[in-house]
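Here you get one chain, nothing else, as structure tokens; it is the form predicted on its own.
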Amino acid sequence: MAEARIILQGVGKRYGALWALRHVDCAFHAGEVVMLIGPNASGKTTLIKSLLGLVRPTEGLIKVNDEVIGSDPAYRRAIGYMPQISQFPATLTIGQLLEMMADIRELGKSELEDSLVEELGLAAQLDKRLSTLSGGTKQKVSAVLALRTRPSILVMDEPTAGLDPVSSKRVLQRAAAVRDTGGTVLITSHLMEEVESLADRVAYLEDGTLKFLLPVQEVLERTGAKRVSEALPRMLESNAMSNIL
């Protein structure tokens, strides 16, 4: 089996009385994608901000790279984060905010990959400031400061909304060759039918607890169904979950 990337076991966070996440123990791997799903307020974001270090679990642990993750943020360096809405300081240009990142993560132009800039139309756009721009061209920066540190772990929240179809597919063709480097893609989506191709695996969460996590063929063969968006209902309304953890 390939390298396990990231690790969860037993993590669960409390906000107050309620449980946004329940022990959740998997693994996600080396060379694959995830598809993450589930209904709003399932635990996908809680899930995305514990992996980041935004918030801390309240029990359990989680292991990137197989180092424990704590209160020293250097393993996000391996990381690229695409959110589903940035917040970008209104006052910089693009072309600013490319420099700013880069100093922070201390990388030299010859290790960053800018090829997406020239590919999304931005390389004319570069003197423009955030707060002039388009949510769609927003995405397009996300997207850009996502990939350029060549990330070996790429995490995605709908990361085409708000693109248009062309832009969408270079974001998830570069998605599909971080995994082909042997990397390891998150991505959460409702656009099933956008990224299922893509993905690998699929894992489903709901009131906070993992309900599986299994290869897109299997979930396909377990319901009969063509796609996982009319899988995903079959799975749900039957026995079908019941022997899956």
Second form
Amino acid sequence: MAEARIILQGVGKRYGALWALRHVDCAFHAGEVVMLIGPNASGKTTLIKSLLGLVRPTEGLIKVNDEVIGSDPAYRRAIGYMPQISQFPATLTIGQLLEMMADIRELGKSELEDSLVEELGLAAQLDKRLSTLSGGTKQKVSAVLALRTRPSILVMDEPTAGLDPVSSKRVLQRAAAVRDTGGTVLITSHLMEEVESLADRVAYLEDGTLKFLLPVQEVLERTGAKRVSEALPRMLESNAMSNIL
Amino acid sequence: MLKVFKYTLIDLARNRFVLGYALLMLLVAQGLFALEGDPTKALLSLVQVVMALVPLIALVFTVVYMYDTIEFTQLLAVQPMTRSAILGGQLLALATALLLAQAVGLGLPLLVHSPTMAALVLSLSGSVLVLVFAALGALIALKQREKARGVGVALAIWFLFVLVYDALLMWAMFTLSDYPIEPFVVPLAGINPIDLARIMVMLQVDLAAMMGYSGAIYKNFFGSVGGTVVAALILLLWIAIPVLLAFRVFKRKDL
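To test you: the structure above is the form predicted on its own. What is the structure of the form predicted in complex with its partner chain?
After this comes the whole thing, all chains and molecules, with the earlier chain placed first.
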């Protein structure tokens, strides 16, 4: 097994009386893509936000690259994040935004991977104001921001939502490339068919609880299904994972 | 912090609301000076406009801008930078943009039509009110999750400072007119930053004489060096306390 890059130990998050995450213990390794799935309000986004430092867990701890995350933001240097909703300062141009983010990370041109700008058709639009972009183009900008810093941890929340099929494929190929170079990729998506070919393991969350975290192959073997999207309902109905929990 | 400040300011420099604010102030100030032959009278009318409009615009604009940029703030918060740097940069940019708009809209007409000490104090008071109410706006936006609720709280606070507080003060003065309450009027007026700013300008145009015994007390206290320092300190606290609270809230906030 490759080194554990992200470790969650007893992580829980409570909003008022509601526990959005309950005692999550798991590890995500170098060189793998993990697909986070679960129904709405199952805790996927809270898990991701806890890892990113956007949400402060009520209990437990999270380690990234062997360091417990806390007030020091330096660990985020390794992370690329593509959020579900892409909203940027309205009057900045795409070029200014890219420059700003590189500036914040103190990265020079040679340290950035900008070929995706060209690949996603953004090169000719760098002078366009962000307020004038369609939702899909904003998603492309978001993908570029997440990937151009060559992250060793890539977190993507519904990365293909709003993207055309060609762009979706390109973005997912880039995610696969991060994995292939030893990175860790976490993806949440409702479009399981799109993402499952990429995934090495599947994490299923429900009511804030991590029900299982299994290799894709094992999920398929246990259920006799050919795809994760078919396997999941079978697993949940037959409670096939109860002996794993 | 400076990087967030720089790009937020670039964004705000093209913001229609900020440009509209500069234009509105310019039109109002120019209009008043054009309609009123006596610059002192125009200045007095402008005082009333500034004391009502500036807090409203600074408060509402800050609240709305902070809500509208929440997703981008999240994106900044996942970069290797502290939350203090993010909020510091954003607040500094908001304050700078509003102050620049005010310098153009209010400062320029004052400089052209009424280059007096009273105009300078009005300009400075207006700037301080921008900072006070932008700070309050940031705190409201960070404390309230919903935008509509945040804007509602902002409007209620503006209403309280601009109308309700003065109405209560006047009611108290009228009801208790048989008692020597004037010594209490100074500290009570000092609590409200808008009243305090207004008093500082009024003292410069020597209207305190028209304000009766209360005016004399204001003049005795705020007209002195010590009183001016106290007034400045109170206004500074009105900026510092909301800003410090906003940093405290933002550091712990789930985004």
